[in-house]
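The form predicted on its own is given below as one chain in structure tokens.
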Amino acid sequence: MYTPRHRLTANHWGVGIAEVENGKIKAVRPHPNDAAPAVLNGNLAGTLSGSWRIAKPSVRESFLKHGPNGGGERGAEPFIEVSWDEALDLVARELVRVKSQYGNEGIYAGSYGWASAGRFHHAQGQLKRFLNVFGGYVSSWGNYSYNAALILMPYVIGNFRTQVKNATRLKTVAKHGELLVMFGGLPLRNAQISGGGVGRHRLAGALQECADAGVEFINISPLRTDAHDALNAEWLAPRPGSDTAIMLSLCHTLLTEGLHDPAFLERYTVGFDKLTAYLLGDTDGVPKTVEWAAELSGLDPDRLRKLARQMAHKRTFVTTAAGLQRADFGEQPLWACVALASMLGRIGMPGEGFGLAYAADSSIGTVDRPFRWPAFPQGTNPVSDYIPVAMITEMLERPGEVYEYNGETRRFPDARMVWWAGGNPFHHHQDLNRLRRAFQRPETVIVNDIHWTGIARHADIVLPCAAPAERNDFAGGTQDNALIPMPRLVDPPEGMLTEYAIYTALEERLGLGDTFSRGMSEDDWLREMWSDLESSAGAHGVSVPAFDAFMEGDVLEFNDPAPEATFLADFRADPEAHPLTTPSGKIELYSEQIASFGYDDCPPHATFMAPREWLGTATPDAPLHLISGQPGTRLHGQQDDGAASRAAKVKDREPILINTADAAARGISDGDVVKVFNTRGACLAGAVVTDNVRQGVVFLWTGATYDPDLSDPQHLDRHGNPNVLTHDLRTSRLAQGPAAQSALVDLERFDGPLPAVMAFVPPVKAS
């Protein structure tokens, strides 16, 4: 049993226990309610005091001699240490030079990323807040996760968050289910994480749970492993990208078969006769078999058949992975799923009909928060102008330009001054070479971090910032139901800043009095936050201890409000009551606003579009497809110099996975080091040879610290990250969502003496 001696911790991964000895983290265990990945907690100690960790506040070495437009390439120039006086004074005088040249439009803040699992000391939030009183600053929509999803679903089924929050409980699947189809898999290995946090762990018991009951899983995904061992799911490995197109076959054998439901199909949904025409071949002259899917797919034509039959006939329930979206046309799969799952016609029935993204995050279809947890607040932000998400690089590049997005005709900020906290878009973003020529552009780059990370490599001014473990705080998750205290284990390294410490600081040089900070102290924000939740609790007839109390005692777990939610089932009950909120108030397999946008790239109903980097377009030159996901071992590029992390690379890279066929056509075995290279870029990576990947497929985990040889005519990466690899184009005009899933590469055994991996040695300037 867990004791509280202010030991308790907590981050993405969930709940942990360190051991702390003179001042130090030394270790941190699993909470013992949970089944939470020790190994990963382990990499916590670690990063806090390695050499990766930015010790002092650092300006780049021209920008500090010369200012502004001084010269010097950013990621390429050393760094010079600086004092807190200097560096806040740097800032405080560019914030007004940026703001009376350019405006406030002028100040890009999008600042994307995961940040702290704190709800106080939360990175975006803080930086957002500081810059609105400021004046403001252009920001960003959207997340790389599920982009094309938020666009997309509120035509097609309504907003997408809520259908996150009343996704279908995976334990009424297994009262209620037969069949569970899971089109890119559902891994543990994203399961693992949340945003904000995460109490308990359950992906992995209610599969187990759905498996018991006799539930029977198909796994259809290149990647054998995005169905765990203990699931003995049925793996059928298609080409990456033909999803829309095998779900659409599976509609069409349910159609000519009449094995559909033309009952629930003409009182939930509108454009059936539409979508209809178009599996019939009515419309492009390509009947939509499940031969022409098999050609596509690489799949059997015959076991498609039988599938569609299998889902017919059992109490069916269908999951589509958040990856298959961040695809060329990544909006198609998840309007192919809606279209199949009605069909069927089960939608709203207990255990079965459909579900988008789950085992992104710990939470979906297994738990939900019983309120909303209390927020740092950030206030109104006085500019109104913002980007997609995923268009960073093309606003660099093309300020004041047209583009469209979601029906709207945009044009792109000139972005002066670009300051990012919490996040790094050299691990996330895509097309890493080109993102670096673009962050050439701002005059100014200001980064908060805790590490020397790609992004901190970029900028002018680096703010070093304390790491949760050395500040107080609470956790609670975005849908998980569990609050967790993070009292402070540690003390900062000498002269660390928490970022409330710095936006105080920036405040009163720059005469905002106390717009910022309310004149409150960092315990006097929690506390009040903490009574805001008090009253938030009461008002559901739920009691939470004082906050003293809290913070010095165990997690603090709430009653899953709907722990048997059907998603839709009021619809179901009832269309004329309960409507959707999409424009016809019903499931819309065919969108007459969509038609109205015109867009090619996103017909008004789910069609295939072969992508524009697959297989099916292979050449010599670049005959893999390369798929990337989330590790085992980090989220993200988040703690990469962790024990946990290094432990898992190949030689210091990061392990691609390779089938045995494709390596022996190229002489390779398992744990050599290969060059996986394209027209944009090349990295290192460590082989892993196996059959759990399909032929023709090479599958390199994110996150790798980004390492670029600037030497070398490529800029190698010589730590394996897959970004310097996958193509910055956007899923449609409609979402403009990224698509980093669809990239062909090829490989070679890599024989010359290996580079250093440089990754965590800082760029300092020696003084």
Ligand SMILES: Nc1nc2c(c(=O)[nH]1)N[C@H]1C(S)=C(S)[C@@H](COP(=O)(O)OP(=O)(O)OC[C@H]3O[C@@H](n4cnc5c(=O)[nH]c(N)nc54)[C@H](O)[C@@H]3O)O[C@H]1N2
The other form holds:
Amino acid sequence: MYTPRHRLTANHWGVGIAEVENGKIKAVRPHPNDAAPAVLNGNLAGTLSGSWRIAKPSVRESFLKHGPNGGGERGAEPFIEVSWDEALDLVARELVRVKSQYGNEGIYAGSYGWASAGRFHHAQGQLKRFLNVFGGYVSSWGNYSYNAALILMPYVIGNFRTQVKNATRLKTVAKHGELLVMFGGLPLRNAQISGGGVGRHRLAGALQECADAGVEFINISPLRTDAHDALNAEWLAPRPGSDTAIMLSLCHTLLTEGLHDPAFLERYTVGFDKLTAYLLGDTDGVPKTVEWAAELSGLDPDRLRKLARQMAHKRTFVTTAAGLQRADFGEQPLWACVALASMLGRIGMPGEGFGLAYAADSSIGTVDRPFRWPAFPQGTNPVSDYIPVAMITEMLERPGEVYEYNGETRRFPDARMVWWAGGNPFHHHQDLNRLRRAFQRPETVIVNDIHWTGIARHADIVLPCAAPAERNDFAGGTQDNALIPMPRLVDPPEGMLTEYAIYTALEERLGLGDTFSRGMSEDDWLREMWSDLESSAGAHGVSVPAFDAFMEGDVLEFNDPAPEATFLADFRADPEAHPLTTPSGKIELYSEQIASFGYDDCPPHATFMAPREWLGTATPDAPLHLISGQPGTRLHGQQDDGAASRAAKVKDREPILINTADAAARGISDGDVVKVFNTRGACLAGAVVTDNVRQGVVFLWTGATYDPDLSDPQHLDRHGNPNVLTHDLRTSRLAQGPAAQSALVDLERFDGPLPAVMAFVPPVKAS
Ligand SMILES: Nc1nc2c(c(=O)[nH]1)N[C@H]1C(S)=C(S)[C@@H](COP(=O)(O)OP(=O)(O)OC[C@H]3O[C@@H](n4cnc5c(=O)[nH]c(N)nc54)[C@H](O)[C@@H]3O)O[C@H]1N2
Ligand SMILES: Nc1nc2c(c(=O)[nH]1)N[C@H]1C(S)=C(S)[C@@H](COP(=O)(O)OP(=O)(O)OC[C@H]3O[C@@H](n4cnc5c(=O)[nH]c(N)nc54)[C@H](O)[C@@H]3O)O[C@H]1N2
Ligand SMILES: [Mo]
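Having gone through the form predicted on its own, I am curious about the other one (the form predicted together with the ligand); can you provide its structure?
Once more the chain from above appears, this time first in line as the rest of the complex follows.
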């Protein structure tokens, strides 16, 4: 048995030290350097050897018997276990067939998802390199996290990824700031993760420094716990979806009370005149007063007026959570936040201005890496077609039809084969009943996964793969300053392959020579990637240990290249020498380019538009606003059978937060199972009755493994996946981002016989 010299384990949620006994991970202890280790590490023990693990390559019964178009229903049929030879022959046969009938444009492998940390064994990187040498695939663009920001911000203030890298460090807020106003809070729950890995968690410490320095906090969010207790934050609980109105009313107050900064607006922005006309109501007859915003948000108008004055008189930093833009017209709160900060005139000053998506990633606003980490090279994709990532259902429903996106008119590809590795659309996508129907359309669906997740259950061919703790790799977060050894801790279950081994076997079957593997072993690649790192570190005057020493050693930390970064400090110092990458080189409070697209769902300046579903349109049938934020006990749907994830469940169901008054009105007590429903779907969840959530709002975490009861007319999800309830409309035609947070539901106590959760029972036919 393989015994590593030490037992570091890493994933997107940080580093842990594993206790291994008899070839199994018994427990994961926090790394001593990490002051705020993630509870998510608690899921690892057990999840690799539990019943949920995919044991063998498996093929959907009708597909195995009759081939593609051979009938049966994806997601409803059992699987038959087959040998690796059989499974890989089938995959090779389907690849050749689809390519010869439809070309590589017939293969969709956008394959969105978080997969696992690890620079080499990255599921999407492996799949994409393989398909690139096979002639390419239709890809996806953007993400579910902050798609509206990715598309909108280049018009307003510049590339969003650059903003994240250069984000104002919270350290400077502690030093210079006085007031931190947080739209959507800064939940530590979310800051457990950083994409690609995180050496140590810094947000709690950084906020503590602010609190110790006397910074005041205001949490504007339907959920009180979006600011943790140590911050002593004032809690303002608006209706979800009303933030743009709130921000515009703050702008209106600054303007009418002469508290704005005309010199800043003149020098650094364009379009303030157009925004002014809108704020004053010249263009639509509605002045954006605090009374107007109070009506929409449910907040007190006097409190809003006072807030505008506080922000003008104190050194203020404003943050807007990514969750706010995962909603109808999600572009608007981002733009309104920039407008508000521009009117305050303090952008580019240490500890002031604004920041977006803080807490969505542990490292934003706390640290950055000094140079790029090495990556497994993906090569180039000969197929240029792609879809905006959240249009997966529409792509499957409407091949060949046109859609609008970011100023373009595009056509959906005709995907005959779908290949997913390292992501789970039956976790991340909205309106899962509709997705399920759309998923019947492709001829062939291939999925690589570790567990029997929703996507694996909707495949034809399932390729099980080795998990991170079962392979040699190293982690490095895209926004973090640490490289972390990930030595293989335990052997994979017998007969399990790594994805690299899968593609190497396919390359041979398909006669691709060694174009995928270059004839190299996994270890060869790791060493080559390490030597790339030695070069890039060397170019920065940094030396790194030799690969073997690194893998046997501890976390390697580098210095933050800009520990006191202030976003846009250069631009503020000299806007001519450091123009923004926007069309005008300035902050665009009005965008001529967006105006030229003529989208009524994304006007050319920050605009309040009532969400399609929100408390303002609530009906007796759907009176409650459903928020579905990130779960504190796992990453999305990953390791949902792990101890930390299971411990939070109520009678095996995902917990749903219900306000005390809403629960009382329905005769619901803490610990009851409830049925949550609307016209799109229904699920069971476990009631947590609390005053921490605003009245009229219910909060159901994402990530309970999809578990539909197909005998129920609404395909009742027994486990509590909020995406059976969310709508599948986009933020707007500009970004075509997901808008999960705009959904109305109702709920009732579930008094029927409680069905067992079947999510962790493999859908495999006994042989
Ligand atoms: N309602 C609602 N929906 C949401 C959101 C919301 O706020 N509300 N948030 C959205 C956001 S921000 C995001 S980013 C998405 C996240 O959506 P996803 O990233 O799709 O969610 P995960 O559960 O992380 O899916 C990763 C999958 O990869 C598998 N996996 C892990 N490691 C490996 C590996 O090495 N190889 C292979 N082949 N598979 C592996 C896991 O088993 C899991 O099935 O969800 C979105 N969905
Ligand atoms: N533990 C854990 N951490 C995670 C993840 C995970 O799955 N588990 N996922 C990671 C990923 S991929 C991402 S993208 C980030 C996402 O990070 P965020 O997008 O910041 O996270 P959310 O939880 O979706 O939203 C943050 C908060 O916004 C509030 N909110 C929702 N709607 C509104 C609104 O209309 N107005 C106001 N004012 N507030 C609102 C909610 O109360 C919610 O708690 O989290 C990351 N962190
Ligand atoms: Mo995300």
